[in-house]
Amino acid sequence: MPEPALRADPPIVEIRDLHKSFGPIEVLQGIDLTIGRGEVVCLLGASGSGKSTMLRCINHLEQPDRGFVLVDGMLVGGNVRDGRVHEAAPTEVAERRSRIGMVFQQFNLFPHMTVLDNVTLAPVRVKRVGRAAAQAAARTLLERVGLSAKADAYPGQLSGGQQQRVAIARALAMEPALMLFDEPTSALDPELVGEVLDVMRDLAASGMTMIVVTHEMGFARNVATRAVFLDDGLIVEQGPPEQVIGAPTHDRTRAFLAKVL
């Protein structure tokens, strides 16, 4: 593959050709994107058009067949040379995976410790920052998503709505440049999707870089600065919510909202 151009001033993130496929089915057959910092995207389409896979290899979680993802203008998994990828050491993909914060479906906490734990334990672990400093960010991290009074609690006290918020809480306490949520609303019931999207909403004000896997369509209509469309591993459809989610132009995307909205 040629080697990816650096640039002085790079977008926060730069996808070229993107596939990947597992076994026979091809799920991503090609994908270009650019994001620059401080952009809110969101990603639409159905269950299986590729969304989340594409998440998946932004941060290396699944590492690509063909093609290539920058992160603040470097690869996440590998280094290139003689023109081809190869793949990083385990030490360099966790330093450069530390700049990427990402929001699962499911929360992931660890149920034996408390919620102050849980969000200090990867700043003190990987990042070697001191338990008193780490301890004190965490704490304006967990006010910052209205969960102070809970430091001390454990995920089984919480309701979804609060431990999907200390997942965001977590992890922000890594200091990301760009924050990745995998449809973070869908396991919540409905009465707490509002004050997960709150948070992000705040988020999204403050100037964090954020591609957002949802079916969310009011917020991505209000929040997102683009909307993206996927359907069969392909980017169908791009441009401000306005008019990808209010004026689609190509029929897969018509089709897809007229069952959502």
Given for the second form:
Amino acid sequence: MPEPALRADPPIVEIRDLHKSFGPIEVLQGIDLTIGRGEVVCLLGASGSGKSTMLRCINHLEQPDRGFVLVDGMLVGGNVRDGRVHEAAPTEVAERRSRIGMVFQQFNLFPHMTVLDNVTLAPVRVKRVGRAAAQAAARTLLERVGLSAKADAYPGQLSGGQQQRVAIARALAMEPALMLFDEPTSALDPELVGEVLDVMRDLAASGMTMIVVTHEMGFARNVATRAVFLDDGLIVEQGPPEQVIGAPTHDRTRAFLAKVL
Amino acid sequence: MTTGAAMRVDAEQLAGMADTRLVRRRRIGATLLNVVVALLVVAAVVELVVNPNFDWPIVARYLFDTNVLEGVLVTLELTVYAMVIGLVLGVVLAVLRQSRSGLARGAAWSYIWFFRGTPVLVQVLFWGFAASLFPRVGIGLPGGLFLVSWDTNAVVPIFAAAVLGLGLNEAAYMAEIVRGGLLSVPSGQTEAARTLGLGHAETLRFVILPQAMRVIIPPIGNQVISMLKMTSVVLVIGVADLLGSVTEIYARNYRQIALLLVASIWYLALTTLLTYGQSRLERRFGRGISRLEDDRA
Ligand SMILES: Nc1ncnc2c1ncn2[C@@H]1O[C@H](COP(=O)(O)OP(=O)(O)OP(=O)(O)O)[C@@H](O)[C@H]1O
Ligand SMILES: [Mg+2]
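Form predicted on its own done; form predicted together with its partner chain now:
Zooming out: every chain and molecule, the one shown earlier first.
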């Protein structure tokens, strides 16, 4: 069966009518969002509004109940054949997922491996890069996040800020086309937040496409190309950050900003 | 009772003293306990040396007897094989118990239910008599229509029956130990591995199992030690392990106590060795975590 002609350069993320429930609670109630290459989108919203769930639908850690998410024109977890969406093979899912980096609030570094092993694990085991080449690339990345000296340390020996920078390097090692950040600085002591945001700012400047869930309004204002405000599983307001954060039009946005600013 | 004021001390006097460390109070209870324990130890040692029934010369004669040494070897072999079967099958069962397939979960659960719920002695006897349960083993249809078949006694010699009995039983316990270890690894670790593109098997092998090891090793150490002793139940199906070899000897010379001492000395020596090995392994798998504790200390 001939496939319809594909767009040559699809948006990096295209979310349509995304619904997701956990039991009786509908956490996402129909999200539509399109993100272009190189954009830095800050996702704002109160606790429980569905920000994490939305990020996790993008890399298929959660499966949508209705609607879909396309990343680089592909369904991460499925393939379209004969007018139906068929579950993709685990290897396909893994391959597509590896092009989407994710940074967690709790870092989730592998505690039994050195920093260097954390960063090289996926390139060596998934992309089959030679160990030496992977290590050289990892050292370059560690230098980029300011941690060349810590290559042989274990995560437990690092501060929270250092751990989060390693987590960013680890995600970058797979050369992702898109980076997801879920409250990357929320678990950090205030004095360590800056070093992580600096790394993220550099990453944005290098042209990386980023979706960032954050309560750091300074970062959202200065770095984001767009701010999206989520309330109760729906996008209620979006636009340039100075507009959404500086002059919100929606009551819920105002109420939220009054609390975090 | 002395009042607070009367207990006051002169700071100058205290400052002039060479040594201000506390002189320990005498603890009557502890002293008494020490005396009692010391007396018991002396009595036990005297009894061991003086009581002729312990027969130390016989113990010494048989400690390195060839039959006994062969028995020790058999005991070690049984332990190793049974533990290998137990560990491999245990990991498989533990993974199946977390499977998405309900049938696989049910099968693993039933296995554990059955093998934990019946005495190992009964299981070993079962395997010993397997030949009468299934006189022939082979490939074919249920109900005895074989395409090819062999005499069970030839395929499952008595030593193999012993290993199977012990190993299959062990797997049930090991499965629960391994499952506990897998559950102890936070789910964020799996998610991080998944987002990096690692598959199910790779996540298990490189991320989950190495961390689960830290939780799994201490109880496995206990299992090995208890297996070493549990192997002695194979006596009932006539395997000449350590215990079997000494019973054979005392059946001839009637020196039961001396020969049971020989067996005990060997069991103790082996378990001591295993305990040492266990502590080495624990240190090895504490990497990353214990190092943190070392640094903070
Ligand atoms: N796996 C799950 N099972 C059941 N309920 C869930 C699950 N994940 C999320 N939820 C629920 O979905 C709702 C939205 O959760 P989500 O984590 O997406 O919110 P959030 O906007 O990221 O909030 P926060 O700022 O607190 O991280 C919450 O009520 C949460 O309890
Ligand atoms: Mg969240």
